[in-house]
Each structure stands twice: as structure tokens, then as C-alpha cells.
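Have a look below at one chain only, the form predicted on its own, in C-alpha cells format.
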Amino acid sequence: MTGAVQSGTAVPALRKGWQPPPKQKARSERTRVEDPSSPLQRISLELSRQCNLRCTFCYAQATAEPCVGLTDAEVRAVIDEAVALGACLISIVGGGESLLRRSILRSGESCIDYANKRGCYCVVYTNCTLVDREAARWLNDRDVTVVGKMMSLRDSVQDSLVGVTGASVKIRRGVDALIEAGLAATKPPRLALESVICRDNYDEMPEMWRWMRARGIVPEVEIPTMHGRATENRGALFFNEAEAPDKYRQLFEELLAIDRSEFGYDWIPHPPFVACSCQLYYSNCYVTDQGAVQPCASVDRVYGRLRVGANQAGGKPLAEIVTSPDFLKLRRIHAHLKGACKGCDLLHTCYGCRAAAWHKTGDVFAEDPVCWHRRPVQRKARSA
């Protein structure tokens, strides 16, 4: 990577009357009212682990292998549920790759038919390989947001981490087919990529940046986390622990100076998320394809799960789960953060990485050990 922004650990003034960045489309015109003081706005849920990739950072552990998840029926019950509990929002994140679930793409039968019957907006994940110009048009149609995979512009690095040889060129054929049914032109855009920060992608991003900026994409690049596939690919994906928060500040910083100048956005860098801050704790969960119950895709402690599959027996209703006293610590999280995240000077805007503080120590609320903004805090503790 060239010219990154050389700089201390100071937190950068965001500029008066400058814009911040599109986020990705959360909701329509057809999207119920949200009510902030429901226990639940959105919920994010797979639907099987089933994928036609083998990423080496895959949470999931994805394999080929057909796998029993959630029915249709099961999901949409488990819609019903989250509705009940205020989400307006519906996440369909796959676990392995959504559109391999015959039913999604089906008129009538789509549990993205069924979530705005209930008044609930979609957002879908994808690799995007199997997106064609119908799937497109179908998805374009029912106003979904889609998140697609673009872990590097070269063909050898895309297939390589994603695991699959030619994977490359049907993901870009799919963000083209995405592109052409109109989901990046709308204001706010319907259409990101997710980009994965790695080793082998580390130099391209800003060459991925201006790509995906200049058609209209929205980039959601991310710090991993040491969980799943990525633990077997350690040496490939991460950064040795003494570099790793000035590797990744260097990078956020970079992304922000082309921003500022060649896109008139701007925003204040901190993990895990470039360009954005993540919001799940204050009002998601994540229902695995056994129907339990995280506070995200990458934390996998289970709170509780639910009375699907398996668990028909001793499973728990929703509502008991994300209104259980563990659940709601979640909730008020900056009230229970440790180390130096719940001292930072970024604490109104940021919680850092919860999935990299668990992983780390075994504690959701202990400070993210990636993040560089946490250093000027260990310094003055020292110091004391």
C-alpha cells in the first residue's frame, strides 16, 4: 500500500459541512415504523450452512454438503416471532450462501416475500455466484438490499481466498448483473460488497476502494476475526498481534484521505467496520440454522435457542431470550465495557470489536485488542 496517511493515534475532527459516506438501503417506503424502544429492530438469520465456497475466513465453517437447517416453515415462524418483538429489518445472512435455498428466489415461497408481507425490509448476503440477470431483476424488484463478497480485483487473490478456482469470474458477473438491474443507483444504495482486510489484500484495497466508490457501491471492509475457517488460516489472513493496529490504522487512514479528497466524504476511523460504525448490539440478534441465538454472526455464545429442529422440546420463545438479563447487558453495552474501550474518547460513536475482544480473552465486554486507539490510553495508566 502507497501513500498511507502517516499520523498518531489522535482522533481526527470530522470537517464541517462535509458529507458522510451512503451507507447500504435499511428501509422503504413499504417498511413498518420503527420503534426504538421495542426489545428488537432487526435480526439477522441464516438459513443454512450450506456453501459452493470454501473462504478461508468463513465463520461458519461452510462446506458443500447439503446441510439440515431451519425450514421454510421454521423461518418464517421465526419472522413472526422477531416482528412480534418491534423488527422492522430482516438480515438473510445464509450462514453458507443464501441462494443455494431453492425457495428464496420463488415467488410466494421466499421468506423475503414472506418478511414484507410482515412489513419488514430485507437485506440479503451473498458470494454472488449464482446471480444471474433474473435473480438480479427479482431481488431489484422486491427493493432488497444485497450484500455481495469482493475480496480482491484479481482473479488469482479472489479465488485463492475464497477457495474455489473461477469463483472470480462469477462473482464479477454477478456484481455486474446486480449493477445492471439497478441496485447501485438508487440513493441510498441497495447494493455492497464485503471485503474481508488480509495479508493478500491488504495493498489493493485503496485500487478496491475507488472501484466499488466510483459505481456506487457501498465498501463494507472489515478487520477478521481469529474465529471458524480463519483459525486454521491464521498465517495467511492476519497480522502478528505487536503490528496489527497500526497495519489496520494506516489502511483506515488511507481509505479516509481518499475519501476527503476524491469523494467528498468523511468519517472517523476506528475498527472493525472502514467508514462505519457497527450498531448490532444496541438492537439485533443472530439466529444460527439450529436456532441459536448469538449477539452476532462472529460472537458464538449462544444466549438461548429456540424451539426449531432439534430443539422443539427444550427450546426457548424469543422474547424470552432477548429480554433475559444476559441479553440485555448487550443492550447497555458501553455501560459494561472494560480495559480501554470504556475509556476511549470514542466511546459515543464506537464499542469496538466485540468478536475480536471474545476471542481474545473470552469476554464480550473486555477492550478490542486490535484497536489503535486504545494505546494513548495504556500509555497514560502507565504513566499514572
Ligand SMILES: C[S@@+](CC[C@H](N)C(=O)[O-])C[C@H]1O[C@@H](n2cnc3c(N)ncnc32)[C@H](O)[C@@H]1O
Second form
Amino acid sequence: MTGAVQSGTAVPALRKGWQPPPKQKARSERTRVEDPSSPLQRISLELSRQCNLRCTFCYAQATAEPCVGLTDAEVRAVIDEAVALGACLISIVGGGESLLRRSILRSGESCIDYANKRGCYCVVYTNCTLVDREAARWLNDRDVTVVGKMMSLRDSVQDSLVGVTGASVKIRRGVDALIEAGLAATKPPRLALESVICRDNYDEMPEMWRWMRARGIVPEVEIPTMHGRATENRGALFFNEAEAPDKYRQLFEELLAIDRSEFGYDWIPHPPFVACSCQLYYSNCYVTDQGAVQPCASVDRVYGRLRVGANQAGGKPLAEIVTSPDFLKLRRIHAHLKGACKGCDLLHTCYGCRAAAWHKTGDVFAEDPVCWHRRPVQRKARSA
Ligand SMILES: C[S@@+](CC[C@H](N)C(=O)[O-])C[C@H]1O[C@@H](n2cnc3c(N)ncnc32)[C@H](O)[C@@H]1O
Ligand code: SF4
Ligand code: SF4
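Mind pulling up the form predicted in complex with the ligand next to the form predicted on its own we just looked at?
Once more the chain from above appears, this time first in line as the rest of the complex follows.
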């Protein structure tokens, strides 16, 4: 999850005359000018790991149990630190469900208003169950990009994957409210829907892909990471190691064929996002609800802890953590990749899923274990 940047722009191998797929919007007229040489361009922030759903794949293992996360004052302080380092994009990934934070939609009190005041653009991740018309209009007025959820168009499948009976109807209502408020109608769109590829929704993916494209929604479809609750439910969610690369390849190629023939878009299929490249390692850091600083959501290697909550005494400034030699190695990721990723001919657009590498080997720079490109036979087929 999180941080997919549509791969359209930096892909020299796109077919001549074809369009890259639309990116979801990542800044507004109000956003400060980005400095590419600054230590941070964006930050992903958890608020707390409390949630009203219980997704079978949730890396954060979020539950309904009340949990103490970052306070509103701590969130503002982290935004201040990020802005001082150059961040222009604040991605509120929730940790649990972002809209459970009471203040988030309250004008003046909201961290979204605070980030906007500091010249930042906001992306909010939500499961959509708490989005009504008023909330959708509020988010639209702030020019926020929303990444919602759509695990299946079939209520029974979606309810089972998100672990709560009746949730699917609420998700669909929330998505409809966001569409009605106009988030999918802007160019580029401000509505994406995230869907992780599981055994139970695999066959339905082409239908969901068309459903989103036809409505102007950016599909954020991805291979799940083996982390948190996904590990507990691995048998039901993941293909076995031997079949996984081919299953993902087949699906990515089918979705590419749909994009080419029905929507006129072209992109290069590679893990972990369909039609997108992960770019987080060049510019982002991820802060958990306990103030741990990680490279991304699912690589739970802690590079340092901020001075929040229980870490007041031992915590460090964000600047010290993201400019440490260890963290800077992540920024130069291409120089450290191993195995098939090291010499890959798609390095201009892909560095593999670092979380997949991390959870398989304990080495964040190892090759992506589910990638199909390292297989000579498929390399040949791709270039034909
Ligand atoms: C942890 S959720 C928090 C925000 C909100 N509750 C939601 O689900 O959209 C953030 C994002 O991570 C995605 N996600 C959760 N577990 C994942 C996993 N194991 N692999 C990939 N993405 C995952 C969710 O689908 C969601 O888009
Ligand atoms: S993925 Fe999001 S909606 Fe699902 S349990 Fe985790 S935090 Fe809640
Ligand atoms: S081998 Fe690694 S870098 Fe190359 S396409 Fe696969 S995951 Fe991406």
C-alpha cells in the first residue's frame, strides 16, 4: 500500500503515441514548490491503529480496541519537522481508520487544515465506511486526494475480506459520496481505490479494473505484503511460492491488455503495483502511531524513534533519523539492490517491493521474491 506513483512519465519503453495512465493528484496550486535536493519530499503518517474493520490482510493488525496513538499536538509537531526538511505532501495513512480521529474533519482543528496552512498537499487513506456526503464535500473543499478501499464488487466477498458483515454496503455508500462530491471528476483525479490481490478477488480483478477506470477512479491494485494479519491468513490470501510469480504476471498482463484496448493507456507490468511504480524510497519516510520511523508501511525496520508518547526521553529529531547513513542508503537504493533486481533492465521504473524482500529474507535490498522478470523465458516473451 501507500505511495504508488503512476509509472507513466519515466518509462521510455512505452509504445509510441500511447498515453500513460492518469496519476492521482499529488499537489495543488496552494502547495509550496518542491525542492528535489531536500531530505524529504513527503511523509506518511499513522494516527492510531484503531479501526472499525478487521481486514484479513491488514499489515497494521488494526482492531476496534481503543489505542493510544499520536495526539493531535504530536501530529502537528511531526508535520512541522517534516516541513522543515522540505516535505510538501502529507499522506495520512491512518495506521487504523483515519476518519476515526474525531478532529480530522473539524475545520481549524484538523491536521489536514494544519498541513495545508504549512503549504502541504494531503492524501488521506480511508476504508470509506465513515464517509457521508458532508464528509466527502469537506474533503473536496480542501482539495484532498482520497485513497479509499474496494476489495470486491460482491458484498459477500468484500465483507469476508474486510472481516465485518455489512461493511461492503457502507464502503460502496462512501465511494458513491466521494464520486458525487467530484473527487473522481478532476484532472488529474483525486480519488483512488486500493485493492490487494487475494485468492478470493483474483478472478474479479479485470471487472473491478474496468469499473474504476470507467468512473475516472485511479485503481491502486497491488500484491499484498506478508505482514501483520496477512501472515496469519496467508493460506487464504496468497498463492504458493511456486505459482505466485506466474499468477501475478498473468493478471498484470490481462489488466494491461484492457488498458491498451479499452482505455488507450500503456505501462510496463512489474510488481508490486499494477500500472504504478513505488517511488517512496527516493523521497518519503513512514511514521507509525508510536513514533517509529520506517522506510515504508510494511518494512518494519525502525531507523529511529521520534520524541512522542513513551519515547520523550530517548527519541530523536526527524532530521537526525532521515539524514543518518543507514537511512540515506535507502535513498540510493539502486546502488544496493541484490539478486535479480540488481541488474534488472527495468530499473528505470522499478526497484521491486522492498517489503516482499524484507519479509522473505530480512534484507531490505534483496531481490523481490514474487517478480516474474528474472525468469529468462518471460523476459523473452516480453520483448517479443
Ligand atoms: C492500514 S490501511 C489504513 C487506512 C484505512 N483504514 C484503509 O484501509 O484504507 C492503509 C492501506 O494499507 C493497505 N493494506 C493493508 N494491509 C496491506 C497489506 N498486507 N499489503 C498491502 N496493502 C495493505 C490498505 O488496503 C489501505 O489501502
Ligand atoms: S486495512 Fe484499513 S480498514 Fe482494514 S483493518 Fe487495516 S486499518 Fe482497518
Ligand atoms: S527484477 Fe526487481 S527491479 Fe526488475 S522488474 Fe523485478 S522487481 Fe523490478
